[in-house]
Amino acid sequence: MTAETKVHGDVAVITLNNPPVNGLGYATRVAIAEGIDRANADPAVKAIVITGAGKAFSGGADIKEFGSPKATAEPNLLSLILACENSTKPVVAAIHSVAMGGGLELSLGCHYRIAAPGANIALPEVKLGLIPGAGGTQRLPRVLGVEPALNMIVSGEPVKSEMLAQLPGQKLFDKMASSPESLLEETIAFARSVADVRPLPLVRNLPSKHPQGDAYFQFARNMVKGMAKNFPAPAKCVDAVEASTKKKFDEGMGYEREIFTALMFTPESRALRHLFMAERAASKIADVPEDTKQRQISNVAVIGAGTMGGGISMNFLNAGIPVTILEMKQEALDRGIATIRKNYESQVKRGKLKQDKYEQRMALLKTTLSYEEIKDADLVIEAVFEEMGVKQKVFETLDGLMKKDAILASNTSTLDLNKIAAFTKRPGDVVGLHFFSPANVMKLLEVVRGDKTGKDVMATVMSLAKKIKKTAVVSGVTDGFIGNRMIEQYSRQAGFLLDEGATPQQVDKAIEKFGFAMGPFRMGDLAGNDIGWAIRKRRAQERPNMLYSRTADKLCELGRFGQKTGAGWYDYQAGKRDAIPSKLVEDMVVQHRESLGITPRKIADEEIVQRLVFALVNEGARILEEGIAARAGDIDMVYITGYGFPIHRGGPMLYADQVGLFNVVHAMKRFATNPHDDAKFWEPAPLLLKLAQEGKTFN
């Protein structure tokens, strides 16, 4: 049942019941409309209340129906709101917990609104590259005032009901209930008190004005332009709200709909909607039922107090989970704890963290030099040096020490998790938890599932990822998993581009103009070029036929490891992160090019972007085909949350879909004829070729 109607004396109560957030799907809309019709036809009913069961009034559109005919089938949301407005008996919304998007718009179509304290109120459509499409831009300014309404619409952020109730002159809420528990009772009483009041008040009849008029909206446009340069929706929010002040209500509604429909077809909105769905899909594992019994994680041990170990520990401390950090030497422990303190103190100084919270988190942290003191941990995460021999010693020790049912996790970024699991007699307890640096900041967590990793272990760590506010994406076992396996091909192309005539700064600028947070050479300097060097050395032994440019190795032979040494692909001044082009590197690249007998050529930015991005796409297609990633959307989530891929492009796989897979394949065939590139790599992955030939997409 998606909505049910019960009569309480002379008040009909329509309760939305479509878990988890009472999304306004087709069946729910039908049930609400039928409830309104029945109540209006019943002479014993004097008023109608609409509320939501469980933990929401309504979260808006039902995401399960996104893009399907059901989303717009009658009664659509506009028709349902009209049914509320046209009701001959007063309709009162009893708002609690969550009223967002279409849920808030539905309440604005009611004659009255009563809110419980603590309810989150929002119009978050801008986060999907859209504007509110069911009257939100026309009605909210009329009940809140233009400025607060526009702030809410442009940001998409929720605001607590009690804060909105305090705004001077607000007409959003006719009354605040004493508590969430008494909301329904108070709303029914209010509905009875207004049952005979006529005419019925309509939000559409209220004025929408701003005292500064045009000057205010120009100021708002300038502000929005600076904040959202790659996204058209925020500026369109300003246009729509301005229309509420200049057009008649129905004209404003038509203008809002026009904008909403146009934005639906923009690549930016498609990207944001894709990522919204992909993030939710990534948390689901096909063969792990949602009701799989999870293991209890009450405390965590982290082995290694370096940059990664400290950052990993902070995630759990932030979530209120006690952590014990194990190190081999006291000095290393002291350094690690000092870094954690420094990070927290910086947050306190910037007003991001209260002093008492900082102290609470540090009180959850213990340190030790003895494995014996971590034996009762529910989860232990190894964050030691990325070398198989080192990992082997750690896991053999853990196997003989940790309690039964403890989860043994490795933070390895490239190594074979099945080999690591085989160092133990309990491979079902072993999982990869690949955090990204800085681990206390980056959202991505690659959860690496070994051949024998238990389903309960997977269910537990996926749930735990949510607790520590990470976006978890499951990867199978392969060298580099999803992200680093793909970035190898991206980095190889960056090297070949140097060999052929580009400079590090040209490559970086081209891909940053495309929208990446950082180009490959700046990224290498930040991460440490020595890390990539160590991986290349290992791979050279395992895959001797793999072609690479030698420039990155030559850079490392000069000791230029990046920001930490003050010199990498760029020069750095002490205490600053500004990347300064290096004459020494430029000369090194020229000399290497000459030694290969390559005559440099001018390389267009378009070619740079295509070679870097399509290298990701081709390797991503292979990863999908091999079942390392379950979905193209999972790959996009990895690149958006872990590698700085531009959000407005939706990730490499969606970007390829938008360019057209036929065009991607055509470009790859062109790159394969380049004598200084890897022709074998540019053979399109079979899945990519098949989809292109069939006119299909990854998503």
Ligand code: NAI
Given for the second form:
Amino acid sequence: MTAETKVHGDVAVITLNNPPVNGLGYATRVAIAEGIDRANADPAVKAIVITGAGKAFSGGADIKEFGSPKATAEPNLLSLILACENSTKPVVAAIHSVAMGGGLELSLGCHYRIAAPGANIALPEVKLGLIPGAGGTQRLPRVLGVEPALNMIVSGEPVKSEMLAQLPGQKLFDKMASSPESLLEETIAFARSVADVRPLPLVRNLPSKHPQGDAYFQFARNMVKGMAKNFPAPAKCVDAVEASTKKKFDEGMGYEREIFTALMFTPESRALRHLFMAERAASKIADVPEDTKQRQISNVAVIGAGTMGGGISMNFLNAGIPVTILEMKQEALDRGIATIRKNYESQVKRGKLKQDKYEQRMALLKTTLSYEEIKDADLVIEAVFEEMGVKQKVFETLDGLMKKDAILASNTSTLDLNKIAAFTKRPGDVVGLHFFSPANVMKLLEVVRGDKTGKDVMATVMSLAKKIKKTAVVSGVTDGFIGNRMIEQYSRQAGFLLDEGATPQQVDKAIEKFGFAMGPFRMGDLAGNDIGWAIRKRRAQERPNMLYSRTADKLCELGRFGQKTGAGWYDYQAGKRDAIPSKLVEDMVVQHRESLGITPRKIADEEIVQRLVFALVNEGARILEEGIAARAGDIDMVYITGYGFPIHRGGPMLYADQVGLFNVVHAMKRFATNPHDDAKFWEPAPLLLKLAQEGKTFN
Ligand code: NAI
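Moving on from the form predicted alone, kindly provide the form predicted together with the named molecule as a structure.
Below, the chain from earlier opens the complete complex, with every other chain and molecule after it.
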């Protein structure tokens, strides 16, 4: 049942019932249209109420139908809204909880709207790179006034119903119900009271105008330009709302449709819709059913109060879950706790956290030097030094001590999780929880599934990730997991580019212009170049034949670890973070280039971007092929939420799809002929080659 019609005396009530948020999918639209027809044909019915069952009036389009023919099959949303307008008996929307996108647009086609307090009202289409496409841009200004309507449409943010009801002159709500519980009863009474009023009021007949006219829209355009430089949709919202003030209603509707359809085909909208779906898909694991029984996580222990341990702990404290941190020495504990306090205090100072909340959070935190005190934790997360020997001791100790059914997690960023699990007699309880630095800020959490990790453990940590507001992506066991394994190839290309003639600032600028938050060299200086150095040293032993530029090692040999040492790829002034191009580094790069006998050449920004990004793509394709990542969208989520990949490009794999895989392969073949690059690496991954040959895409 997707919508049900019941007659209450002389009022027909159509109740949307398409969980979770009454999305306006095909079957639901059919059922609503039928309900309206039947009510119109029934002589006993004098008025019609539309409302939603459960947690929403309607959340808008049904995301399960995104991109399928069902999404636009008749009656499409526009036709359904017309059916409401054309009803010969008054139609009243009873709005509670959520009225968003198409849901709000449907209500705007009704003759009257009654809202319960606390309802979230929004036109969020801009967040998918679109504008509202079923009259939102033409009707909302007519009921709210141009300015508040445009603010809602450009931001896509929800506004509470009671706030909107207070806007002077608003006609969005004819009445506020006194409570969500009494909404239906009050709406039925209202419907009865207006049953005989004619003509039926239509939003389309109201005027839309702004007292400042053109000047206002000029101002709005300038505002929007500054806000959304990589996205076309916000400016189009202004155009569409302006049209509501200048064109006849039906012409405005046609204009809205034209813009909506054009935006549908922009790479930016495709990227945003892809990420919206990818985020939802990433939380699902094919062989772990949604109803898998989960373990209870009521308290957590963290081992190591360093950079990561402190940040990791904060996530749980923020979610109200008690944490005990264990360290080897009191000084280390004191230092770790001081950092946590400093972080919270700066949030309090900036008005982001209330003092009492801060105190509540700190009250959930305990510290200890003794394993005895953590043995009853439901989940323990190890964040000690990145050395197998140290991890071995920790996991052997945990194995002998932790209660049955405790989950034992490691935050290792590169070590073999299967080996770590094998240090215990309970490898099914071991999982990788790879947080990113700063762990209290970064959204990404790579959940590393070992060969033996239990399904219930996977289900538990995936839902725990949601609780602590992380975007969890599952990775199989491989050196560097999804994100760092790919970044190695990106960094290698950055090094080769220096050897061939580029400067660090040229490489950084080119990729930042592409949209990355930070180029590879500025990033290295921020994260600490010594971290990569240590990893390269280990990998050099495991993979002695791997080609890479030695420039980064030479930099580290000079002690230039980055911002923390006041010098790295760039120079830094004390207390400042501005990257100043360094003469010393430039000379070092030139000398190294000469020692390799390379004649420098001028490298175009386009080549820089392609080599860095396609390196990610080729390694990503291998990761996909090996089953390390389940979906191309998972890889894109990793790069968007963990590595600053530009959102408007939708992640490396979607970007490759948009460029065209044939073109990507073609470029790789060209790079393979470069004598100073790694020809073997540029052999396209078999999956990539196959998709390109078949004219297919990753997504
Ligand atoms: P860190 O050096 O800042 O902190 C490690 C802490 O562990 C130190 O406070 C140390 O006293 C403590 N420790 C060492 N051995 C211990 C033991 N046996 N028992 C109790 N405490 C012990 O290191 P960081 O950066 O926090 O890294 C920790 C782990 O997180 C490593 O496995 C690292 O690869 C991983 N990681 C680091 C990231 C980063 O950006 N720093 C990002 C993601 C993961």
